[in-house]
Structures are given as C-alpha cells and as structure tokens.
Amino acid sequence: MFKRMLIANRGEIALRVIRACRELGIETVAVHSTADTESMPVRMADRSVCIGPPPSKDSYLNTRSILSAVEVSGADSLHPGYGFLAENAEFADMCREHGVAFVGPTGEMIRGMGDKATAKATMRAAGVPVIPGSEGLLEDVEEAARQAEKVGYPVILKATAGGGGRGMRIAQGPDDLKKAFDTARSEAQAGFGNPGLYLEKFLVKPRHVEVQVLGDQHGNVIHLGERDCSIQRRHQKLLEESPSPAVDEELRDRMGRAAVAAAQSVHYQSAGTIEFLLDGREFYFMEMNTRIQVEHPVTELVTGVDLIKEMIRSAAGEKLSIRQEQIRLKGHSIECRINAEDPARNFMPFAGPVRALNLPGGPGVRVDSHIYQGYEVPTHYDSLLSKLIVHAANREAAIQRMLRALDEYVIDDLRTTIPFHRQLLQDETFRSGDFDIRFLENWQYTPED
C-alpha cells in the first residue's frame, strides 16, 4: 500500500480522498492555490503545498507545478479526483515516468476511451450497443448528409473531443445540416483544439443511465449497478439517483454485462463509468468516463462499497475486495448538487462568505462538502458547494428524506440551488419517475417568497 498520496484537486472531492486515505493509513498532501489557502482539504491534509495564484497557469492544471509538489513532498502516489487532470492521458503517463503511482487508469486506457469516435468503434467490436451513426470522423458536410440520410433525421453532430454539451448541434432535416455542421465544427476547434465531428441518430426522449465499473490490474472487472442522471440542465447534471426508476432486474443485468464488456475491451483498471442513453428497453453506449464521478456516492450507499478505496487498492496492485456476485443493490439513494447559483436568475453563479451554516443530518443523510462557517466561496472555480445524499428503503422514502434534509440545510448570505431541488422533488412527474433528459427544458422553477 502507498505511504503518502498527493491529491491534485480541490473542494469536496479532495476532502473525500483525504478521508479515504486516512482510513487506509496513507498520509496525504493537499496542493492548493492562494485562493484555497484556508480551504478544508488544506486544513485536513497532513501536508500542503501552494502551487500558485488563481486562475493563472500556476494552479491546478499546471502539470509541472503538480509534479514539483510531488517531489518536494515525497509523495509516492497521486489521486487526481475528478475533472482537472483525471482524464489527461499525458499527465497519467508523466506520473508513471516520474515513478509516481497514478490513482486511475493508464494513459493508454484514457486515450482509448477519451476520443468518442474511437471509443464507439471499440464498443462495436466488443459487441456493446451503439447509437446508429457514422463509424468514424466526418470528412465534410457532404459525408454528413450521406450518413444522415442513412440513419434518418433528426441527427446530432458531436465533437469527438467534446464534453459538457459543447460542439454539439442537432439537425432536424437536410435544410438544417450545413449550419449545424459548421457551428459544431467551429465550437469544437475553439473549445478543444480539435475540429473532428461524428454523427449519430438523435434520440428524442432518452434517459441518461450510467453504469459504475471497477477494474484491477489482475483482469477483474465488475459493475455496481446503474445511476439515473436524466435530470440535467444544459447537459450538466443536477440530481442523480440509484437505482434508476426505469430499470428492472432484467435490464440491469443486460446493461451491467454490456458495461463490463466495454471495460474489459480496453483492459480497464480503476473506477470508471459507462454512460448509456436508454430508449425504452433499448440502450446505447454514449461514452466512458475514465475517472470517479461526482455522483459516485449514490452507488456507494446502495452497494456499501467505498469506490475511492477500491481505486486506491487497484492502483497499489491489489485485487478488488469484492466480487460481482457479492454486489446487491439495497434501497434507494438520491444526490442533489448544492451549487452557489441563483435558480431565479438563470442559475447565475454566486460568490462570497458563508456567514451561517447548518448541515443536515439524521438517519440516512450524508453531506460531502468542503465549506464551513466563515468560508469564502471563491470566484475562480466551479460553483459546487456540496453534495447532499440520502439513502432510504425505497424511492418514495428517499424523496421524503431528501426533502427533510433540504429543509434542514441552511447557508446564509448565499444563493443556492436548494429551493430548486425542493420544488423539483415535489413535482408529480419527477415523483412518478417518468421523465427523460429533456424534462427540465419544459419545467419552470418558481422563485420562493
């Protein structure tokens, strides 16, 4: 097992990794910008290293600063959390070249699944269902038109290096295609430095359902059930739950076996997520996230498996501590992302001091957060303040428990998404479980008095 681990991230995920390391007896090193000097991860870690002011190049994305921090701290391993460097294949390679264990997949695995067009080809070869569309990158708009006629309109054009909804455009018919192609290509070049596009059949009312997988260096790969992430705004997830209200045992088994086949096809090790679009009883591979996900706690609560510890064990060369036949989903879990955003003002980000704070508690309530009373929410980073997660015997009980927890959650002097979640959880359509990824496009938040 490792002796000292550097966490190359910030916020609640850095604190989450620190806690897992402490239980495993691993010393921790927190890197931080000057804006995060007083952050909870810095306070909780055994050591800390300042890597520069935000949002300059000398902060969390500067690989040289990170590796320098590894050297001066004497860390033998590095956990990238999620985002930032977690899916940077070159950085994963650099860590290993410097003799530092990267807690995650290899650079080769990240590359194999990071390019969406390549990943789709890999999935086809592995027998995993994929959405009908182009088998590679589109050379020009004429090829896009041929592919669109083949699969049928509407179609969606996607950046091969994209994410977060950027570089994506829908064409309802032939008249829309050229404009959609040109816009998506321009966004892809500007946002990712890669203009490559591919085309897929556009599913009108799918759900976003993802399957958690774990692999080790000994060839073992298992799945831990699914999460429903269909509650999204502009392709950004706001609420996740496990299990999905649209998935039964037979469908779960099919999706799980497909997810394991997908991971095995790239000899995957560490935690990862296979994302599917679910259309009725049929599902299609969308992409693989080669890292831990923001929403991983709902899987932990329904399975009882600590995913961060399993990642660390895998990186240390140990076998997974559980087998597939030991995985049983128990009860229902829901996660609400509490962001410093004003839902009454189109989710405008908020920054400032936390003057008063009361975190919810009681049976079945978990809060993953890095904030505290007196904490100053910075303007330089994303707006996630905490993740509020509940677990109960069934979905209805979990909804009621989450409503209770939201009522207990108090953050003074900051606008947050708490009232949004409170309204959403009381919506009849949401409570019925009959919704898709476009549910929020037609749902109106009403500001509370």
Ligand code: MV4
Second form
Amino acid sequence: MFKRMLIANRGEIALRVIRACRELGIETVAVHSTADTESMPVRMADRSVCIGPPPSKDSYLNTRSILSAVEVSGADSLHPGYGFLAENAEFADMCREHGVAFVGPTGEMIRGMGDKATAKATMRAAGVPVIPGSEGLLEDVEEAARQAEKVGYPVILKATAGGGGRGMRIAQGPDDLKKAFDTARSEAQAGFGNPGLYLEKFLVKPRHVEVQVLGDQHGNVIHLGERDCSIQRRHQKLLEESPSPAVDEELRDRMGRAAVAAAQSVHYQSAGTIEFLLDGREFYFMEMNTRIQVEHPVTELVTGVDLIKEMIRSAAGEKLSIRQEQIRLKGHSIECRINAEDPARNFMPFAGPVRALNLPGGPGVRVDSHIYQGYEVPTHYDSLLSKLIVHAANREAAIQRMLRALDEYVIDDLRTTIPFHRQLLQDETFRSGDFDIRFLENWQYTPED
Ligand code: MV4
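Could you please show the structure of the form predicted together with the ligand, as a counterpart to the form predicted on its own just displayed?
Starting with the chain above, the whole complex follows.
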C-alpha cells in the first residue's frame, strides 16, 4: 500500500480523499493556491505545499508545479479528485513516468474515452447499446443529411472532442441541418481545436441515468447500481439519487451488465461511470467518465462501499475488496448540492464569509464539506460549498429526511441553493419520480420572502 499521497485538488473532494487516506494509514500532502491557504484540506492534511496564485492560469492545473510538489514532499501516489487534472491523459502518463502512482485509469483509457466518437465505436463493438446515428465522424453536410434521413429527425450533432453538454447542436428538420452543421463545426474547431462531428437521433425526453463501475488491475470489474441525475440545470447537476425511480431490477441488471461490458472492453481499472440516456425501458451509452464523480456518495450510502478506498486499493495493485455477488442495494439515497449561488437571481455565484454555520446531523445524514465558521468563500473556484446526502429505507423517507436536514442547515450570510432544494423536494412531479432531463427547464423557483 502507499505511504504518502498528494491530493491534487481542493475543497470538499480534497477532504474526502484525505479522510480515506487517514483510515488506510496513508500520509497526506495537500497542495493549495494562495487563495486557499486557510482551507480545511490544508489544515487536515499531514503536510501542505503552496503551488502559487489562483486563476486564470490556475495553480491546480499547473502540472509542473504539482509534479514539483510531489518531488519535494516525497509522495509515492497522487489522487486527482474530479475536475482539474482528473481526466488529463498526458498528466496521468507523466505521473507514471515520474514513478508516481496516479489514482485513476491509465492515460490510454482516459484518451480513449475522451474522444467521444472513438468511445462510442468502442462501446458499439463491445455490444453496449448506443444511440442510432453515424458510425464515426461525418465527412461533410451531405453525409450528415443522409444519416439524418436514415435515423429520422430531430437529430443532434456532437463534437467528438466535446462532452458534458459542450459542443452540441440540434436540427429539427432538413431545413435546419446545414446551419446546425456549420455552427457545430466552427464551435468545435474554436472550442476544442478539433472540428470532428458525429450525428445521433435526438432523444426528446430521456432521463440521465449513470452506472458506477469499479475495476482493478487483475481484470475484475463490478457495477454498483445506478444514479439518476436528471435534475440538472444547464448541464449542472443539482440533485442526484440512487436508485433511480425509473429503474427496476430487470432494467438495473441489463444496465449493470452493459456497464461492466463497457468497462471490461477497455480493461478499465479504478472508479468510473458509464452515462446512459434512458428512454422508456431502452438505454443508450452516452459517455464514460474516467474519474470519481461529485455524486459518488449516493452510491456509497446504498451499497456501503467506500469508492475512494477501492480506487486507492486498485491503484496500489490490490484486488477489489468486494465481488459482484456481494453488492446489495439497500434503501434510498439523495444528494443535494449546496452551492454558493442565489437561486432567486438565476443562480448567480455569491462569494463572502461564512458568519454562522450549523451543519445538519442525526440519523442517515452525511455532510461532505470543506467550509467552517469564518471561512471565506473565494471567488476563483466553482461554487460547491457542501454536499448534503441522506439515506433512508425508501424514497419517500429519504425525501422527508432531506427536508428535515435542510431545515437544520444554517449558513449565514451567504445565498445558497438550500431554499431551491426545499421547494423542489415538495414538488408533486419530483415526488412522483416521473420526470426527465428537461424538468427544471419548465420549473420556476419562487423565493419565499
Ligand atoms: C443527447 C441528448 C438527446 N439525444 N443525445 C448532454 C450532455 C452530453 N453528455 C450529451 N447530452 C445529451 N445528449 C441525444 N442523442 C440530450 C443530451 C442532454 C442532456 C443529457 C443528460 C443530462 C442533461 C442533458 C441536458 C441537455 C441535453
């Protein structure tokens, strides 16, 4: 097992990794920008290294200063968390070339899933259902038109170098296609330096359901059930839950087996997520995320598996500590993302000091957060303050528990997404479980006072 791990991230996920290391007896090294000197992960880690000033040339993205910090601290391993360097294939390779274990997949796996058309072709070959459309990249708009006629309108054009909702254009019919193609192509070139596009039938009202997988270096791959992430706004997830209200045992078994086949086909090691679009009872591969995700705790609560520890074990060459037959989903879990944003003002980011803080507790409540009383929320980074996660016997009880926990939660004087969540959890459609990725588009938050 590792002796000393450097955590190349900040905020709640840095803290989450430090906690796993503590329990495994691994020393921790935090790296931080000058904006994060007073941060909780810096206080909690055994040692810390300052890696310079915050954005726009972000210190947490500076591979050279991070590798220097590895060198001076004597770390034998590095956990990238999510965002920043987590899906940087060159960085993963560089770590290994420097003799540092990267707690994640190989550069080759990251690269293979980072190019979306390649990833889709790999999945199709592995027998994973994919959305009908072009096989590979489009040569020109004429080919796009032929493919669109074949699958039927509406269609979506996606940048192969995009992902996560970036670089997409929809064409409702043949008259829109040329404009959509030209716009998508120039946006792809300008945004990613890669003009490659592929085409799919556009699914109008799907759900976003993703399956957590774990692999080790001995060829073992398991799945840990699904998360429903349909509650999102402009590609920002706000609430996630496991299990999905739309997935029963038969469907979970099919999706789980597809996810395992997907991961096995690339000899995947570490934690990963297979994202699907679910349309009725049909599901289709969308993307694979080769990192730990923000919403991983809902899976941890329904399975009892510590995903960060499994990731670390796998990177150290150990076998996964559980087999597929041992995975049992118990109860229901919901995560609310508490962001420093004002839901009454179009979710505008809101920085400032945390003057008063009361964190919720009691049965079935988990808070993953780096904030404390007196903490200054910096303006430089994303607005996630805290993840509030609950676990209960069933979905109704989890909703009640979350409402109770949100009532206990006090953060003064910041504007946060807490009142938004309170309203959402009382909505009839949300409670029915019958919603899709467009639910929040037509749902209006109304401030309480
Ligand atoms: C789609 C789609 C409908 N049909 N593909 C958005 C993120 C990126 N991973 C792919 N995305 C979508 N691809 C087809 N063929 C709808 C979306 C989509 C979406 C997917 C999941 C969660 C939220 C979404 C919001 C808008 C569009």
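In this text, the rigid core denotes the largest set of C-alpha atoms whose superposition between the two forms falls within 1.5 Å. Positions refer to the first chain, counted from 1. Keep in mind that what you see is a predicted model, and the values were worked out from it rather than measured.
*Asks:* After superposing the rigid core, is the C-alpha displacement of E142 2 Å or more between these two forms?
*Replies:* Yes, its C-alpha moves 2 Å or more.
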